[in-house]
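Next up: a single chain in C-alpha cells, the form predicted on its own.
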Amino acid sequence: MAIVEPRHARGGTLVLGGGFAGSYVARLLGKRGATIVSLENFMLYTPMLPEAASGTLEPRHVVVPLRMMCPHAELLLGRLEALDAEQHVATIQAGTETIAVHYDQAVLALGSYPRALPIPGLAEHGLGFKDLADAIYLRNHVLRQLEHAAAEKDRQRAEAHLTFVFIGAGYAGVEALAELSDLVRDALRYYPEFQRPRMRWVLVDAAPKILPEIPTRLGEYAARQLAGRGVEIRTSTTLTSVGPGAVALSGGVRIATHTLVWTAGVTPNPMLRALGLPVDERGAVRVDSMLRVEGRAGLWALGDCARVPNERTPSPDPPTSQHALRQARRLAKNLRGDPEPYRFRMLGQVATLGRYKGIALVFGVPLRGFIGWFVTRTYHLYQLPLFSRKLRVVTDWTVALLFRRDIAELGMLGHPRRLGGD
C-alpha cells in the first residue's frame, strides 16, 4: 500500500466526496487548501439536472470542474475504502493503486443514493434520476420511445411507447416530468405519423399530495398546472411491480408503458455503515450542532450523508442543495478556527414546472407562474459557481428562447464500436 501525505500540509484537511457539499467546503477553505477524494473530477449542480435531461441546457454546463472550482485544493480521483478515525488515516482506491492518506481533519460528504424499494422488477426495468448519466440516458430513452412509437403499426403498442410513468412527486419527479414533457411536445412536430396515438404522462406518489415540502397553495397550483397539461396525478398510490412493458399500481391499476422513472427519495451512502460510524435509522452519520461526527475526533460530516441538527428548526435538515451549501459555509468556518453551532432558517423554496411556469416561496411570499419560473432560474444561476459556467448557462437559455429544441438521440455516446468490428 502506498502512503501519501496531502500536499496542503498547513490545512491537513481531507474532503471525502466531491459533490455539492464537499466541493463547497474545499472551495470555501480557500488558500488553506484541502485534498478532495472524488470519483469524478467535477461537481454536479443537481437543481439544473432536469433541464439537462430535456436538452434545454448542455449537460457539460451543469457540472463544474473541481480543479477550476477549488484551485487551491488537491484532487485525488478514487473511492474511499476504509477509514481509521483513531489513526487519522483514510484508505483510498485510486485506479489500480491503494493509497493511505493521513489527515488532520476529515470531512465526510459521501452524498446519497436513490432510495430503491424491494419492488418486483424495479431494479431491472426502472430508470433512476440522480446523476448526469441518468439524465442523459433518460433523454435518449424518451426520444427513442418516440421512434419506436412512430414505427409501430398497432395503436395500443404505439401508445405504450408514448406513456411515461414517474414515481415520486417531490422536486425531482415534478421538475423532471415537466421538462421532459416539454421536450416531447416540441419533438412531436417532427412526427407526422402521430395522428391517433395518445401521449400519456402519469405522476405517482404515496403521499396525499404532490410537492409536500411546499405550502399547500403552491402545491395545489403546481397540481393544476400539470393537470392542465394532461398529466395524470395519482396520489396516495404506490408502485407494486414493474415489467418489461407494463407497471402495476396499488388498487389494481395496470399501465402499459416502457418508461418508469423512479424519483422516490434518496438514502445516505451505504458505505457509511461499513465504516463503523455512528448512524441513525436511515443510515445517516450522526453529527452534533458543530457538524462533528459523534465520538470521532477530527471527523466532520454534512450534506445528504449526515443527520445534521439545525438549532433554528425542530427537525434535522432535509437533503437539499440549499441546506448543503449553508452547512458547507458553517463547516468551512469551523475548520478555519471560528467554531459556532450550525443555524439556518430556510429563506425559501423554488421549483420549475416546465417552460415559463414555476413556483417560489421567498421570505414567506408565494410566487407562481412566470415570476415563479424567473425567480427559480435566477436563484439557481446565482448559486452556480464560476462566472464562465453562469455565462454558458445563460447562453443555453437564450438559444432555447430563439430556436427549437434539438431532438437528436445520442445513445451511442460513450459506447464506441470496437476497432475492426461491424
Ligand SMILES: Cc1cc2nc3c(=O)[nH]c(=O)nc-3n(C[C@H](O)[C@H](O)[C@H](O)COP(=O)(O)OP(=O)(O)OC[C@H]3O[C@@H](n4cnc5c(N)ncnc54)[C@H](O)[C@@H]3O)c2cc1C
Contents of the next structure:
Amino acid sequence: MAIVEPRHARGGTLVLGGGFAGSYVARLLGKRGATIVSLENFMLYTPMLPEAASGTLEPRHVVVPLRMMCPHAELLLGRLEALDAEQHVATIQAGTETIAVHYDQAVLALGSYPRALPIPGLAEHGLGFKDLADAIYLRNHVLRQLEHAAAEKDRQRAEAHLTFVFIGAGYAGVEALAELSDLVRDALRYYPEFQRPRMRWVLVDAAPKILPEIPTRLGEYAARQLAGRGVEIRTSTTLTSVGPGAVALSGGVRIATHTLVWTAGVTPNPMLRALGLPVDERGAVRVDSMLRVEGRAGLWALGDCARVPNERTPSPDPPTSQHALRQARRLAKNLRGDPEPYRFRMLGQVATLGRYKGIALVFGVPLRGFIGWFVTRTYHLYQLPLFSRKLRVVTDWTVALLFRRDIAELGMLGHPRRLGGD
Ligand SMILES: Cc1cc2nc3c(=O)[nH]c(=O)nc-3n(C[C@H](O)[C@H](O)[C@H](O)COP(=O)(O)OP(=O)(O)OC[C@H]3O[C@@H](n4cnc5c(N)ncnc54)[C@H](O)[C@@H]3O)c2cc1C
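Output the form predicted in complex with the ligand next; the form predicted on its own has already been displayed.
After this comes the whole thing, all chains and molecules, with the earlier chain placed first.
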C-alpha cells in the first residue's frame, strides 16, 4: 500500500460522501471549490429508484455524474478510512493509495445503511433496496422468477416464484412494491405458459398502518389502492425468519416465496461511531442548529448520517432527501460566511403508487389518484439536477406511455465471460 504526499482540499473544504447531501453542498459552494470524497462518481436520485427497478426509467438516468453536477469541485474517488478532527486530516483509501487530505472545513455526508435486524436467514436470503445495484438486481431477480415459474410443472412451486414479500411499508417499500407489481403484471402477457397465474404481493409492517409518515387519510387511500390491486397488507406483523424458499411471519404465518425485500428503514452509517464522533442513541452524529458537529471545530454534518435539530419542528429531521437538500442549502451558506441556524418546515410529501396513481400533500392539501401521481412526478423532475438529466427522464416517461415495458432480464451485466472460459 503506497502512502502518497499529503495534500490540501480544494477551496479548503472537504465533502465526505457524494450522495444527496454531499453533492448538493459541493454544488452550492460553486466557485469556492471543494473536494468531494465519494465511493462512486455519481449522485443517485433515490426517489426515482423504484422506477429504475421497474424499468420505467433507464437506471443511468436516475444518477447524476458528480463532475457534471459540481463542475468547480474536485472529485477524489475513494473511501474515508479515518478522520483526525484535531489535526484536520482525513485519511482516504483511493485504489491502492492511502491519501492524507488536510482541510480547513470538512462536511460529513456519509448517509445511512439498511437497518437489518438479527432475524434468522435475513442476511443470507433478504434483498435490500437502497442503491442502484439493489434496484437493478431486484428487477433482474423478479424477471428471473417469472422464467422459473414458467419452467415449473408443479403449480404450487410455480406460485412460490410468483410470490413477492416486502417488509417495511414506508415510502421505499410501498413505491418499490407498486412499481414492481406493475412490471410483473405487464410482463405476464408474454408468458402463455401461465394459465391464470396467481401472483401474490405481500406488504408487511410492524406498525399498525402503512406509510406512517403521511396523514391517515392519504395512507388509507394508498392502502385501498394497493388492496384493490390484490396486494395483501399485513400490518402489526413482523418477520420471524427467512429461508431459501419460504418466509415466516409472526402469528405462525408461513409464505412460500423466493423473494423477500427488506425496506424496513435505515440506520446512520456505522462508521461514524468508529470515527470517535459524538453520536446519539441511533448512531447519528450530533450537530448544533448551525449544522456544526458538537465539540469539533471545522467539522459539519448533515443528511441521513446526522441528527439535525430543526428550529421549526419539535423533533430532529427525518432521513429524507427533501430534508437533506434543505440542510445542504443552509450548510453551504454557513460555510460561505452567512451563518444562520437551520430551520425548515416541510411544504409537502409525495409518493407514487405505480402507473397513474399517487399521493401528495402540498401545503396541507391532500391530492391523490392521477393528480397525486402527476404532482409527484413534476416535483421530482423539478428537483433532479441538470437539464440534460431532466430531458432524459421525460423522454423515458414518454416512451413508457407509448410502448410496453422491456422485460429482458440482464442479470449478466457487469459479469463478463472470461476469455477462454466456458
Ligand atoms: C429506495 C429509496 C427511496 C427513497 N425515496 C425518497 C423520497 O421519495 N423522498 C425523500 O425525501 N427521500 C427518499 N429517500 C431517502 C433519501 O434517499 C435519503 O434521505 C438521502 O439520500 C440522504 O442523503 P445522504 O447524502 O445523507 O445519504 P446518501 O444519499 O445515501 O449518500 C451517502 C453517500 O456517502 C457515501 N459513503 C458512505 N460511506 C463512505 C465512506 N467511508 N467514504 C466515502 N463515501 C462514503 C455513499 O457511497 C453515498 O454516496 C429514499 C431512499 C431510498 C433508499
